[in-house]
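The chain below stands alone and is given as structure tokens, in the form predicted on its own.
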Amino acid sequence: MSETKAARTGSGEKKGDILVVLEKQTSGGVSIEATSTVEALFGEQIRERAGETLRELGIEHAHLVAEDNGAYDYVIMARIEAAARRLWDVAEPGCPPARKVPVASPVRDRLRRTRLYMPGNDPNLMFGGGRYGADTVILDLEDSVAPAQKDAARVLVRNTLLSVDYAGAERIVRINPLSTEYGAADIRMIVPAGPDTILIPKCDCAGDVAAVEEIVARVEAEHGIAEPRLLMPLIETARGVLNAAEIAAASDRVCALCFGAEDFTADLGVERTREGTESFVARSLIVLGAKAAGVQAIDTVYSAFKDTEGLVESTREAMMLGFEGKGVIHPSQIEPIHEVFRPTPERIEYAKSVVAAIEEARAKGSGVATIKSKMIDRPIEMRARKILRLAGALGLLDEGDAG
């Protein structure tokens, strides 16, 4: 039982949030005091969420004092909760709100070419995440959360993945290394709630991952979760770059390899720079590593979000290199790598040829092909088809075309 008498979580300027002070209390009740500059339409509402979240929680006497900015009633009760788990020992699971948003299944195989990672303890920035087109969001528990925040963005992530639709894009949290103290909570929070991937910070070898999964797997088994959710390494040390092909191949919930060149250039002692030599062949060899053990590779952020020229130009290396796509800090960095990775018509009709050459060469017994007299061998086919697979998911191929 703590001996801390109050707790505060959250924020009362922040957009979409709410400042929460819980004191606790031996007797008198539940007590309430709320502003809010929404106070005329939701104030009697606000109080009315607020206590029954006290109800829930079990507990019987509070003083809370609420400033309200306009927060969802997911954010209250995961602010409530946060507050009441460092005054009490809170019986499992807390508080969640009623899912709203069906658990998918997680896909392997799809579009990720852009991730937009978005503050685990920010509910305004993660409310609208899925607004901007992004293949993937990335609800962040780790380098965005300051220590002493990382408990509250905990329930605030668990509530958002049971509350906000996110139109599609691959539902992704990046929960804390379980070297730290959070790792293993966070994972024992966020799984019920149903992400498609558990992306894994600071991985350097194939125990990180194994590790990882063994406790995803046990709380998978105890919450009855019958399709097993997606693990994604972020490599982000000399180590981890030396060990991509392994921690790749280290078991078959890992759908990509993503690349960290931050923590990674420091883990060297150098400067990022604009071009990227520096990280040039840790990127190589993470490709290599990903394809060896066919996953995906996911190349890292490109930080200067107002360098869209920079940004094209990283984004057209890294897809040169063999990546599938690419971190994003910025929702105004979605558009420009997307087009990178937009297959040209051009490219999209040597590929149908591609591949109409070759269905027409065995059809007729023959396993050779050719166009315009340039033999088509299978590294030729394989790319055709890669591309037309791209396209197809791009919704850029007429029905019947090939992939």
The other form holds:
Amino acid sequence: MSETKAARTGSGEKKGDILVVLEKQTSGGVSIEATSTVEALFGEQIRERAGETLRELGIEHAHLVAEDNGAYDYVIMARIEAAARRLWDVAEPGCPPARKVPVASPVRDRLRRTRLYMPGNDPNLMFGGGRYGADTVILDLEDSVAPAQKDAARVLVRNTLLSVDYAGAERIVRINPLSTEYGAADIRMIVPAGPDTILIPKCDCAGDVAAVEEIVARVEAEHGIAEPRLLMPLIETARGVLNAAEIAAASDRVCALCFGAEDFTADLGVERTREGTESFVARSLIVLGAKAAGVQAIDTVYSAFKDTEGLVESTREAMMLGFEGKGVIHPSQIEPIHEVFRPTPERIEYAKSVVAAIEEARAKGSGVATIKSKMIDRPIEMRARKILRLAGALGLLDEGDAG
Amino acid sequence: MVRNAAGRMIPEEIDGRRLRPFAGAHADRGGGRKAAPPVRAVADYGNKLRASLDEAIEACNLADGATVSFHHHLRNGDGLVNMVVDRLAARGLRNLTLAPSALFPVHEPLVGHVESGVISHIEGSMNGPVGEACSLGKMSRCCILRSHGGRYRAIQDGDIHVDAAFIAAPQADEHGNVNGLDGPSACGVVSYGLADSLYAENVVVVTDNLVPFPNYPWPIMGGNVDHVCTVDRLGDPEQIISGTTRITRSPTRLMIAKYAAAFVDAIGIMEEPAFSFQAGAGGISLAFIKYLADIMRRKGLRADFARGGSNKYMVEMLEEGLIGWILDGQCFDLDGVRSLRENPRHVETSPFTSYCYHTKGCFATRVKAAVLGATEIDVDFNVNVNTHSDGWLLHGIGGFQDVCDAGITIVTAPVVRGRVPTIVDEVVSITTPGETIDVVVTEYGIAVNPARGDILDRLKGSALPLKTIGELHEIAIGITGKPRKPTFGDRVVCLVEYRDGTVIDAVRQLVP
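Structure of the form predicted together with its partner chain, given the form predicted on its own:
Starting with the chain above, the whole complex follows.
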């Protein structure tokens, strides 16, 4: 039981957030004082929801002061619950909002051209993130969240997963490393909310994957989640790079390896350059490790988000190295990246002719197909089919074009 | 009270004036005769230059209950309105009708003049603090909101008689010829003051930049002006060209702008002859202009003209040859002012040529696609730009009702703003009837007014995210929860006049 008497969570200044100051009392019941930018339209609803939340958390005596800046109900509930957890031992499951978004059915092999990072303690950014067309979104509990707010972000991310529709994007949560005091608690609170995938930061070896998998599996079993959540190791150290192959093969749940250049260059003690020479070998090793295990490889973020030319160049290079996607820190980066990964009509036509020639040859019982007297071998066929799969996923094929 | 064609309860009479209820967007067919200003003779107009603003005011012989008018091209940098009203108050005048084409936060001191009885009410437009004072019932008479075109019409038709028009003139000669092209208060276009100059009992030109005769061009003509006087400064130059001149960086708003441009592209009107467009100065509108330019460049297309609100992006299009003309109603930035000064294809227009309903045709009807922002849109496509969802009167109409005469009227808005739903079951007050709104573009999808089957036909097979307006409303409420309605009292504090002079809505006093 905590000795603390009062707790503050959230912010009254940030749009879409609410500042909650919760005071522990020994008697007198629950009292609520709330101001809101939307007082006339939602003031009463906010006070009602705050009262309900405290009741469901089993809190009998408390004084709550709130300064609302247009927060949605699930944000209000998250802020109050996080404050309450600092003052009382709150029994699980706490007070999650009614589930609006179903538990995801994770898809291992899916489009991951872009993965948009969103700070896990910013309700407004996390709310908007699903609309910009990123293939995957990352609700981040790690680097973008200050240590003092880790607990508040965790509750907010859980409530966000239950409430916000990410329009078909893969929902990934980046947890804190298990080596910190936060990692295991992150998994326990997040997994029941049913994200698709857990992003494991600073993943150095197969053991790091196994340790996360063990806790994830246990929480899934406890909450009756039948389909295993996927794991996405983020490799951002020299050691992790050298172990890429074993990390990729560490579990059936691993769907992709990601590269994190910021921490990697820090680990090497060098500056990160626009050209990325310092990480060239590392990126290649990650691609090799991923492909050897039959999983995807996804490149790091391009930090200078106003430099679209640099982004496009960097994405082209990533694609040439074998990466299937890139990290994204601003929605404006999504379209340029998708543009790079979009197969050109010429490539689609060529791929179609390859597949058609092979199928024709097979129909005739011949093992050898040719186009313009050039033999089509197995790698050419596989590459063509991959292009058609991507084109199909992007809606670039007419009906009847087989992949 | 009677129910008008927009379904709103309207008083039959207010402050002794019979009201005409709104009967449909184009039901009115005019009639009657225009108002006429007094006939004067050259013999009385030797030297119009007055020694001071006070002398000019003195020469107007104003009495209690007079109507004084202003244009708003100096926007939030305007110093003249406060200057003049302070002097009128000092002269002991009371119960004045203030008839500005718009007010801004800088005009907050007017609230004191309302409270002390110097100003009885406002006809034209209110913003910010003055609108709040109206909502709280502080005006002794009922205010009237009019669009830019509606204000021109009201003065032209004699619905409002201006006793003294004070015309802030960035550049003037002593004959009273005015333009806004140069000087410390340069604002480009000045034509919101045109009706005032033509029909007012007394016309006073106030300038901080007196130049030798002839000051050409003369959108405000000296032949209509009684008095000219100078002041040190008309206002704060930093704030004069303060319009929302930067493209939004909000990803949501950019997405809405992109959808709007993609919509205009998808319906194929850009390829048709005589394509033209209008877009305002808000963040979404500017981004729309930029995206539209990208499409035109890619496809090698060109617009005959753009109606503005001119701004940097529109000027760039003109200079690049993507548009043939800018027909400008106000300049939102210095690029607009420079272009108007230098480019013969950048032309000053007025609410008479562009917007007025009682004319023999206005430019708005020649615009093929117009993009506008809104505070609220309801499931019948009615639009509100005057009151916030919590009931406060905070904005004027601008050109909204007038622009809706365009071939296709596109309203852009995010589905939710700071937890407040934008797509609602019923707007708090109506500015423009749904029959004049063709398309609503949001970040969650595009809703076409079912009355526009022709647009829906053109969109068949399009990949755009089409939704019904009801679906957009459901999405909004699904996100925010159902809001309570604001509580109004019985007293009507403000009429929302439609551009033809009928009353489309009556706003009640707020009970906060």
